[in-house]
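Read the single chain below, which is given as structure tokens and is the form predicted on its own.
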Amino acid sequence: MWEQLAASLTDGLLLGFVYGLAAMGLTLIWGVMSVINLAHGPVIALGMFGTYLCFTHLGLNPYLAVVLVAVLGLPLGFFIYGVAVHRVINAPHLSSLLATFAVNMIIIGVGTAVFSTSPQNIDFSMGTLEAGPLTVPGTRLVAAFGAVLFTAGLYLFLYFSRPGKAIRAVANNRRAAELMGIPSSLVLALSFGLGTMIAAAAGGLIATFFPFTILSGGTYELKSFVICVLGGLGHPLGALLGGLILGGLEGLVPTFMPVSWVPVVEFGLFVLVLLVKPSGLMGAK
């Protein structure tokens, strides 16, 4: 029984670090621009398509294929805001929601058209780690590792490189950093890009262990609404917590219950942190 818990919890936790990752784009951008990104599912369904055509199509290693999607990735976020989002930044937020969710239309039939709906996996093995009772899949340890350095990434270009710091301080106060001369259209721009870069980056990375269909990212961006919520809106370590958390609940619900009650639970603690401590575990009071 407890190397059946012990073998669950670890799958989730290594699961929990992408999940994370897929959640960090989109509490930048909703903590840099307040816009909640409808588009976020099918850019991480983008991601997983992007990987898997690079490993099938051009021969390369899936995991320098996510590398190369991440790359392609932000100019994808800069083309979004600039011909959805930007016009509608100041608006209200339902103009945001409706702007993001067209894209997310359009991107689902195009999609759609041009991939089917037929489920695709990248069939790439990295072996299998044992250590005593635990027997974990490679891909899913390299995945983890790889979700980690992007967020590493993240965290010292934010905090640690000039754009990082206009981010930071758009995010902190739109009105004030234009007074300092901070170009605020380029800084939510560069924002939304690197939000769709880490979404793409993740739906690459995801792909190197599930099935998926170009439908497959809105299970994703759900479960990014939840993490975003439990780890504290615009806060992208809070990100990485919530992901672990919820990584770690669906690796030990099932042992207990039905996997049918997954997203029971999820929902369920994503409604009871929405009452208990609305700002998440990292939020802003």
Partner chain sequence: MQAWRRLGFWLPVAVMFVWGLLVLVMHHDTVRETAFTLFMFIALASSLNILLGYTGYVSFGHIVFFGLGGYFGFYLLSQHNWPLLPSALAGGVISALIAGLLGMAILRLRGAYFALATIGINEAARAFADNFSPFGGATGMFIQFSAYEPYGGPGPALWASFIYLWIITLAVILVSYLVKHSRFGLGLLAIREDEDAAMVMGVKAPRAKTIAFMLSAVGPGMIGTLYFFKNGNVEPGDAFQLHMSIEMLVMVMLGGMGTVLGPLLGAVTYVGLRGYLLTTPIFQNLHLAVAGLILLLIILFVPAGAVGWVRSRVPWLRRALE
Second form
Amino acid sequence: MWEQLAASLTDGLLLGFVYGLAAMGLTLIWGVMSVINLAHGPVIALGMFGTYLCFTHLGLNPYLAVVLVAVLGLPLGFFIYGVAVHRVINAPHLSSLLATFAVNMIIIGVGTAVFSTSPQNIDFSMGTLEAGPLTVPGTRLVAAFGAVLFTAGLYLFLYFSRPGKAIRAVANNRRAAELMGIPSSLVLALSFGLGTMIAAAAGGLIATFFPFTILSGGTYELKSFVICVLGGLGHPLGALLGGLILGGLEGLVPTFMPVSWVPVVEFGLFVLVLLVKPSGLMGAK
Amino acid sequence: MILQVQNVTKRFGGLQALSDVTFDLPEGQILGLIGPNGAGKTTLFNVINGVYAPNAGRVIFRGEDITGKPSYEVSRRGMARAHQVVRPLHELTVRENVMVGACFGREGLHLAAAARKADAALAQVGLADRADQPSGNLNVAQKKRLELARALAAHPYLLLLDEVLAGLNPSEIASMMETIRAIRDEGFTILMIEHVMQAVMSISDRILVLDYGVLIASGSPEEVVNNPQVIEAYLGDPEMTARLMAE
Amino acid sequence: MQAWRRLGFWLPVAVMFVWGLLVLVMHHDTVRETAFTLFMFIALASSLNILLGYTGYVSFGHIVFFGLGGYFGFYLLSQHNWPLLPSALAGGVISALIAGLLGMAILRLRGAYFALATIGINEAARAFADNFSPFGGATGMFIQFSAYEPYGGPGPALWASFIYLWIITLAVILVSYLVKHSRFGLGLLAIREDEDAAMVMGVKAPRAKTIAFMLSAVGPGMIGTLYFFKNGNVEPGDAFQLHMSIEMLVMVMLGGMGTVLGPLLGAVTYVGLRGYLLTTPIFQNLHLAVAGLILLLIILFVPAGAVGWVRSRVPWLRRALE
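Write the structure block of the form predicted in complex with its partner chain for the protein whose form predicted on its own appears above.
Now the complete complex, all chains and molecules, led by this one.
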């Protein structure tokens, strides 16, 4: 019993790091510009397919491919921001929600035409790691480690680089930042680029151990909503914590009730946290 | 007494916005509320009309304790407010804006009666010719008048006016003052926050002075102007002092 | 002014009435099916408009009321042999009650937080239906053939469901108009523009919002029952499609938020466009992408929707196009 519990919890927590990374992309964009990016799921899916194509067609090591996908994610984010988001950044929420959803439809539409909706997977193994009763697939361990690396990178960027500090200033108070000479449009575009980059990287990492279709991003988008709310919308580090909570739940809940109840628990918790503590479990405000 | 504010205290985190504020307002008077920026004047309005609940103290309106009642309950008991930052409902026409006041104010009129009331209130503030325009099209002075008309249409016992003269030019101020006097003569009781000293001194029956959330003086305009504490409170703000001394 | 207002009401009602009559007179199955889809979306979009357009709250998961009401109505219909009309009415009532309970909780949230909560509720409801055995769990529920007998077989039963839908759609448009031109509706509009200022003016926002939420849930609940009856089955994947929820938003946006005619125009345009894209060879594979592109262009360049755009360009039509 305990061994099984420990095994599922480990499994879940490792996944949680990657979920957390995916959510971080969403929460960063929300924190800086109060836009809920409904193109988040398709970007994750693009990350999956990007990694897959690099692996199958270019023969790249999947982790190298994830890095490449992340690098490409940045200009993709700039592009989405410039085309769809910039004009509605000060409009009511509905406009930015629908604008990013339109991007979602475009990516899914083109993606379906190009890749069809049949499942793919990256045929790749890192062996397994055994520690006592625990057996952990290497890919998951590396993915969790990769997620931590990306998080650390983001943290260092936000807190110790000039553009990162500008992002935090704009997130804090856009008008004041503008008055201090920070070019807010550039900073917003950069934040959107970073958010897209992180989402794509998370997609790539997920693709190393789960099969996927162009529609898979939707699932992770919904998970990202839950995680962001658990960790406090707009707090990148909170997202990692939220990811671990969600991953832990996904590991533990099935040992107590049928696995199909997991989403009921997840979304129930989500609505509950929104109502009781909309600033997130860690939120101070 | 139409309004009694008793020992009201309001804190925001560590900031003491109002400390133990107490005053009475008799029916039919105009009470001016002055004080330097950040003195807590608008916060006091927010506590009186139920936008915030105070941390301590009571607000009694027409003999009833309304402390902590939501703002819509306060409105229905006959207190209306014109905001400092004008808040017209942009997509609605000027008439519809004022009808909201009439429909949900003290009298709770139905649409047809509210439309008539709205037209009367608009005539009173001199906006009758704009009734069918979207309120987003108005200029600042007209928006201030719209705020006033909306509050009037609620037919309140007590009007809270938050800087209705701010941002107006001298001739607009003069005509707005005319309007406010006319409203007072109809029997409305008015509590007004104002920075335009000359105006508030000439129109008010009594003046309250708030500084750092503390009521430092109250009395007739003459008494207040000569109160050394008041002069000191304004010394941090040379422009205001000059204006005060010019009286 | 009154005459214009009446025109703003009579125009959509007359269109819907004549259209339904024509379908009945033509008595053709394909025509009926097309009209069923259109009427359904017109009623769904008009219902959503009461919340979105009048009150200003963006419900992203509004389809949850279609799903829950439909599930409940279908449950009465298929498991307890209730006739169609009472089942549909019960579905609407249950939807409204659930909306009332949910509304008291989540309508405290504003802006994007409210939108997120509605998405969460829709997903939670879908997951719940997946596991709830009285509702058939993941496989859902089916209609016995005998359920069609009171109508004289499956064909006439489909006609009956169409006629009910027609009446419900007319009723939804009527309610939409009545709400907009009532004291209650004026309060909703005030909430949409500035909720805090509205409360200071005496609008009981918490109660008004909850009632608007309930009103916007009745129609979807009834229509869900009719739709699943027409299909002969209900399952979680069909009932709680987030995608359909967003399509409803797009229709309202397309036609013009906060107008009575807008959702009608938006629904017809959207469904027509989708049909065209799906049946035209060049767009067939890319229909979603093309629809997305059109949506994006509208949001960026015509955010007021078709009716809003006409209203701002042609002042004398302002009153007519309520």
